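Only one chain is included here, represented as structure tokens and corresponding to the form predicted on its own.
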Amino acid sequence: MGSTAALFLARGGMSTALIDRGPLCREASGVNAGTLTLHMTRAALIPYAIRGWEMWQAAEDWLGRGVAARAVEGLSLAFTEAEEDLLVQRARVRQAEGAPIELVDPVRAREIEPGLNPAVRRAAWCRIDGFASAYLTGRAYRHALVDAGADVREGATVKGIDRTGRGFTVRMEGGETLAARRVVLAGGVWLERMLGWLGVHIPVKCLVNQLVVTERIEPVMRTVLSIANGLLSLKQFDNGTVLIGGGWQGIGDPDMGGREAIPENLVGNIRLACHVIPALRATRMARVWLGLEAETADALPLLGDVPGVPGAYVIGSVHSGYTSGPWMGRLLAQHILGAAPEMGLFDPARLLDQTPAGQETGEAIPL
């Protein structure tokens, strides 16, 4: 999202900077599972990831490069009586906000996807779900900003930013300082330190999500799947090996990174992937890597101006934000070059902590 809003504010003529304290998009935007999905996504960001998925698959008419998009059909699946009363209806409030999403009854679901466990009560199908090789993110993005103009800073930390009269002092480890008429604030799990930076908190909580790749075998699978309840996602890509993922969590927080792995989680998600393609019960485990995602307290994006601070932006937390991460980038950039967004922001200060000390904030997680 960053790196978005990078690339269109260089090639709007604005002189621009990216810093990053690691190799770029090296954090959740490089290890996440990569899925382009509308069935995971929050319905409110259905008209947004529709067109983050029409970016991915156009990738490099505008990166310059591909990220191996691929479109397939997906499929959302439920094996139990309270499976599937969820599944229809996230189904129904995913269809009133523009998803092509169909019901289909288990005949018709294994027809899509043969592999299927027989067991499967009813799915709902999605002709534009896909994945893309996260992996491929930064470099394509590298790439892209340097070709127009933007001052790319890989290794290279913030220590904070300081407000002046005419903009920011960016203080760099090092002691060097940038000033900037401008900032916008893209860290994902660090987006509240660094809101703290310029006395702004908002609450953003750190999800340590577990992703198991297989050893190479035969195909298994030619869609994406989930389960209606949120707890498995799954692909096959076309060097044979098989992503498994769902939220399962690890060990981690933004100090420490993704630290350790649960066993009892791991074994969880893989048999919940076996139960569903059944033909996984005879590969083999080949790693297991963790990725740190950001959530609101409403589970909505923040992407607008910082409360209270002329000239700062923050975008982030965006619930499947690789599916339409690039499209809400574009859209801050749009806001930030003085053109009207072709879709609406999120407002950052409907999230302003303003609860009391010792008392925890409520969570409100929409469909």
Given for the second form:
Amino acid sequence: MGSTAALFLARGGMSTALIDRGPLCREASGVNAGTLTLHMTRAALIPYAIRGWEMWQAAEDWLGRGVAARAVEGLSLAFTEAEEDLLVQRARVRQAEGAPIELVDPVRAREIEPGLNPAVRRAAWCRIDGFASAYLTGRAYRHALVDAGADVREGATVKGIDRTGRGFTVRMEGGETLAARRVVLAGGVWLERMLGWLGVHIPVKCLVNQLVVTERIEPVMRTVLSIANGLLSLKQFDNGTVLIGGGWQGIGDPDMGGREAIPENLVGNIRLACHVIPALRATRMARVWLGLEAETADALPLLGDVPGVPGAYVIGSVHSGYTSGPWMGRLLAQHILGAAPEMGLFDPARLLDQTPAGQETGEAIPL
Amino acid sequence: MKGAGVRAEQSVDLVVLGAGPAGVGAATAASSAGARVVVVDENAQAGGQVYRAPPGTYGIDAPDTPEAREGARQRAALGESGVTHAAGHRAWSISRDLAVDAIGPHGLVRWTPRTLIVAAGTTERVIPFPGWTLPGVIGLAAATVLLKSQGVLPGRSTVVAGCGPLLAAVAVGILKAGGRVEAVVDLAGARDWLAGVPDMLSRPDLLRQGAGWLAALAKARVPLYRRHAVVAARSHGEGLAIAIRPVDAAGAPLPSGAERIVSADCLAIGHGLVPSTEVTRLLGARHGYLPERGGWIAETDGDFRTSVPGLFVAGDAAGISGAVPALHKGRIAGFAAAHDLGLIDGARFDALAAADRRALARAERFGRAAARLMSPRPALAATMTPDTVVCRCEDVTRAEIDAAMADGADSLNQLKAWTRCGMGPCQGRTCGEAAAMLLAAHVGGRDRARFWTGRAPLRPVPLADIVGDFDYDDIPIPKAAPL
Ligand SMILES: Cc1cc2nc3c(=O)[nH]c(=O)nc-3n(C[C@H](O)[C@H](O)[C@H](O)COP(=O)(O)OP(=O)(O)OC[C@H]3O[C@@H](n4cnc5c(N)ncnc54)[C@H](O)[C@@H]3O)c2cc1C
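One more: the block was the form predicted on its own; return the form predicted together with its partner chain.
Okay, now the whole complex, with that chain kicking things off.
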């Protein structure tokens, strides 16, 4: 999200530096499951996700190079009565926000996805769904940012930001500083800490999501699949590998990063996947990794002005934020450049924590 | 595994991963000091690479060599010890609390020891060249497996190439088994070998064996090309046309040197051995780059403790030096583990480890001299032409790697993400060294290039084995995501 904001700011004529302590897009934005979906995103974010989805599909046009985005249909599935109720409820609220979702019976569901377990009871079918290869994100953005004249600084850890009369001084590890009129905080799960540099306290929770990818196999599915409660995301890429996700938790936190997978949770996640597409049993798991995802108290984004700090902005904690990330970044850039954003922002002031600093932390929640 | 999260659990003090000489040494030593030990290995029998037993189904007996006798002795010692040998078990996940998850003949198993000794040995380094993925091109280590444990010749006629003691071992093994060796192509020159002689004199028996091998090759009139590298292999009729060229000490082809073509139907080639670091990287142990000991490697103290509490690494995985040192390293690590477990005190540990320490010091001189011959030669990267496939699981060429580096990839992890190099089923075990070599040249050294983050699973595992038989209701589904 920081990369998109920086890109549109640089293109908007602002002299822009993008600072990251690692290589670009190697945290959540480079390791996520790449599902471009409306089924999983929060209902309130559906209009944003649709615009983000469109941006990813047309990435070659505005970003210069793509992230192998594909448009396919998506099915959210119910295997029990309780899941059916949930499915209907979730579909309704999403339809109301403009998602083209239709409820279908098992026969129709198996026409759409022939590899599906016949035990499925009902499915929500969305024509707007798809996936990208998130690991390509940094490469695409790096090109675009350099072309736009942004000063890209990788491997530069920010230690703090001081307010000065005319703006801010950004202090980096190693002693280097950078003066700026405005700052955008786009630190993912590290946002709580970054806001703290400016004396603002907003708790940000850290989820530690596990992902599993299989070796390449012949086509066993064509759509993006999830289950009603959102705890599975499943897709097969063009190269034949199948990605199994859904937010099952591993061990980690903002300090140590994603440390390790919890084997029981891998087993659970993979069972769910094999239940949905039984042909998956015949493949092998190739790799497991973890990514850190940020969540605010109301699970809605931080997008707008840092409360009480003129010239400072924040972007992050967006549910299914890979899907809507480009759109969110563009909205913030519009706001900073002084234009009215095309859609409403999410004012961070609503989340201000009133307890004195130091008493509350955004703890990782174990599963 | 039926039902949710049900696992066979066994209470142990120590898990030893790998049943080669280091693993057998570690397990039996710790067990003799009172530890409850399980040694886990994916093979059906103990012995590791060097003392690999013939598979029972082949109906062949191991030849009566000193090596085969040592292997039989170690298997017997393991059998008579109190150690549980979990043969045919593949460890796929190891957690930082040292819990080891494995898949065995009866499904998923988990051990939760207080200490773990990694004795996972080595993998072979093969620096790619045009044609290295053709059928008929195999690793030197693979050739030894074919010859030793399966009694199979790698080809009717073979070119043996690369560096280190395996060259002569494979060539002579082929001759003994009745095959033809068309040429031996050695990266090292006579001077490199001679430089090792003073240290090799510490093991006159092995030095004699080496001299005997050379004599056998001379007798069979096998051409020996010293300071030469294979630069390409092409299909030629039913076999291979193998191009070789003279190189300098760093492995760079000499501009003046003429190319020569040798024909054979097999090329057995290896550029040295690399300590296995999958587990130590997965557990976040500190690593460093020590080329003379094999390359990227977990740092240890003198008793083979890594920087992670409770985690030891022994044998070639702790630095290449061969089978005999591996046994002693394993035994020292085993006693040290027993000490750290509180089963023996410091004085007792010193007494138990003393003989192995002395033997190790002797044996390592030879082993390290041999390892030096196998240390990476950075200039050998020149054999990777732009369209040479570096990662063969994912078909990534050198040109794609160069392009990613030009685009700004300056860490191995970023290079992997941008090219898929190392993302296939081998998880970089084959291409890792080559990719790291290329990146190192770009960023100024292997220390800077670092290495890929370790990831589970340690080996590709069938999903069917992971999930077992289950009911949908057995899946412990966490609470739903927010609406
Ligand atoms: C495993 C996983 C799977 C997911 N799957 C999906 C999915 O399928 N579909 C979907 O739409 N969304 C998905 N998401 C969510 C999505 O990935 C995130 O919402 C989004 O990528 C967040 O982007 P960001 O820019 O806010 O954070 P990040 O991409 O994490 O960027 C934060 C950056 O801040 C940098 N930084 C932190 N501290 C400092 C410092 N002190 N100095 C300098 N730099 C610093 C970091 O290095 C990092 O690059 C998933 C998330 C995870 C973790």
